[in-house]
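Take a look at this single chain in structure tokens; it is the form predicted alone.
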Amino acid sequence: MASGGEQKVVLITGCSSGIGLRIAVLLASDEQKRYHVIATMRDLRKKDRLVEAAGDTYGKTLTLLSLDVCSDDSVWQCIDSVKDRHIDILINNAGVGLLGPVESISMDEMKRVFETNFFGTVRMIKEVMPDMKKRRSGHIIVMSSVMGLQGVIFNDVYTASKFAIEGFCESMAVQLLKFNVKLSLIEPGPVHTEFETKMMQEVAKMDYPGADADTVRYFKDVYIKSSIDIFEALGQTPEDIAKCTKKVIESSQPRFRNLTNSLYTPIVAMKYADETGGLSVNAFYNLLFNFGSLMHITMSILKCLTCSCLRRRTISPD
């Protein structure tokens, strides 16, 4: 297994599908063969899709290891199996979602989200960071979300986990600068993956014990319908996010925060423009509950636009 030299060792978590898979394949397929990709996943029985997508790179510039980010032992064993424990680039992609009224979500489900999205990422950074600091070289990439910057209704716990990782990384980035180690957040908006599609289909059919009838109705009839509109109009592909991640890796001065979809920039700007928080809260409330029909029309127009030129301009940063 390559380590050091011309070829950079890249370890990626959560590569069985979606964004992680596409990042792994894109870097392993680099024409200049600048990367040796260690693609990891919790269950190696789910490797077939990655192996097929990797093609000739599998076993050459791409290797596969088992890794559960929720297990101290699994993380240690995985990193320890890498030659000299040398990792140039760590891409923290593994994550889980959680959607629905808080009243219907158990505390165990909430803890599971934080165990993966927050503590799983922290666990990886803790294991890899000491070697990077010692070498005074390395790049840590964390797959965050626009929901780490702006709260979204009925995504309360998932949003909280992303807010937590944003705060952790913002603090950690300052220390790492002293050791010449870079830290970058990738912040996608909606991304078209099988995971998202399946989740939307499942939550629409579920019962939500503990939640009042009005809340369930708002969730199913208002939020889910609006979400589908937004995904169809503004959604990017895992390939888009992979390309953005590669740009960040190859930048001579990578940004700390990287919104992948420039259409979300005004939303983030609106939040930070008003220290009271009322502007963004009221704006989202009105969009969802008072101007739902207008938003549907707006999203339909955007869907037409983003099918061509506008969508091509939403892969940031340049």
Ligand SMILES: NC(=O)C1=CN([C@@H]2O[C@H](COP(=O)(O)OP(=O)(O)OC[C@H]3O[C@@H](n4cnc5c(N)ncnc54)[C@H](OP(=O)(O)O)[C@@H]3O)[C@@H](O)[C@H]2O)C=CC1
The other form holds:
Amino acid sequence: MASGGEQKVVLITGCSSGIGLRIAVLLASDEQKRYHVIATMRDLRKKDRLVEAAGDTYGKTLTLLSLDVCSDDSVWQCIDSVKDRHIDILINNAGVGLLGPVESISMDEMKRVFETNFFGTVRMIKEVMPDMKKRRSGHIIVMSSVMGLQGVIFNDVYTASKFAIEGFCESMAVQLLKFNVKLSLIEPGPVHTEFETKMMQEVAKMDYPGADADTVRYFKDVYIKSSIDIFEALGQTPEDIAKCTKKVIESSQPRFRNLTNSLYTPIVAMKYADETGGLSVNAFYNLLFNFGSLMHITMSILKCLTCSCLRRRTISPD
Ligand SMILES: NC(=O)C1=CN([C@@H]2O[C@H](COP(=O)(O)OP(=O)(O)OC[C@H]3O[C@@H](n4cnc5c(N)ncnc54)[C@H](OP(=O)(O)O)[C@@H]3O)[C@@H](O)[C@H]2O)C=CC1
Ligand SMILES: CC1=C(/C=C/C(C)=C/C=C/C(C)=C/C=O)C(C)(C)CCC1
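Got the form predicted alone; could you also share the form predicted together with this ligand?
What follows is the whole complex; the chain from before opens it.
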């Protein structure tokens, strides 16, 4: 146990893989043992990877519970099984991606994305926040995305779900400040996790019914190609995002917004520099359709432009 202070109870959603798994392991292995991590996942049969990565911490500073963010019963049962329902830090990480031309995506698939990314997070906050408000303490972390700030072609519905949660949190943060409860958004760019693998597998097996040949070509030959380049050039690791998240938790004055990838500082600046939206839409169009074949070089230039000065505006893992 940490000396001089109580261990903080941290509950994390979506710990079967990727960012959630890494945050759980990083916090549970804190040298000063400042955290008791309740790592949750919707299907406990997927626990092996986490248990292995957790090593000695499993059963000590890390425990495992089942939680599906899309189910009222599951969320209620999980939170109710926590001692005194006391959670100091809630990390809303569970999320799903969705990629492709809107014409070929069913309404049910779109709703599943909102059910998980938006309503799932809202359900968690609704269950945990009242106790935090009563105690006048707590920190809610939400794994948003750069796509919560800027739309990206062919990610229309995923982007919308992250915009929705950004709007929700922007509104909540003001009320929560009155109750001394902190709320922070983490906004990663591309991260190498199963999120990327799952989407690429989907792309390989889909033939996109309902979308015309030109759209499918722009999606597969232009967007997917650029996206692979971007992941290669700028992709962060789940460990990077876990370190950024730990920094936010441990900050005495945590920021509300926390971009983890400096490439997005100019992208976000562009959005606010021109309130008509023309600058962003045209820049994205040109990047993709006019300089797409030069994406490798474009990314190198952007990497260079986003060194040092702009990097200070993001949260770095180191
Ligand atoms: N990877 C990236 O490039 C980026 C990811 N993000 C965000 O980071 C978060 C984590 O994603 P990442 O680690 O990359 O992806 P992964 O696919 O590796 O992890 C997603 C996790 O969410 C879980 N999950 C999905 N649906 C539910 C549900 N209904 N209830 C509980 N858990 C659920 C998955 O569980 P299961 O194994 O059961 O499916 C899995 O554990 C997401 O919110 C994502 O939007 C943000 C920016 C970039
Ligand atoms: C195509 C394209 C882009 C693609 C960005 C990608 C592919 C971002 C992926 C982000 C992820 C996976 C977020 C998850 O939440 C840029 C850089 C905006 C520039 C214009 C062209």
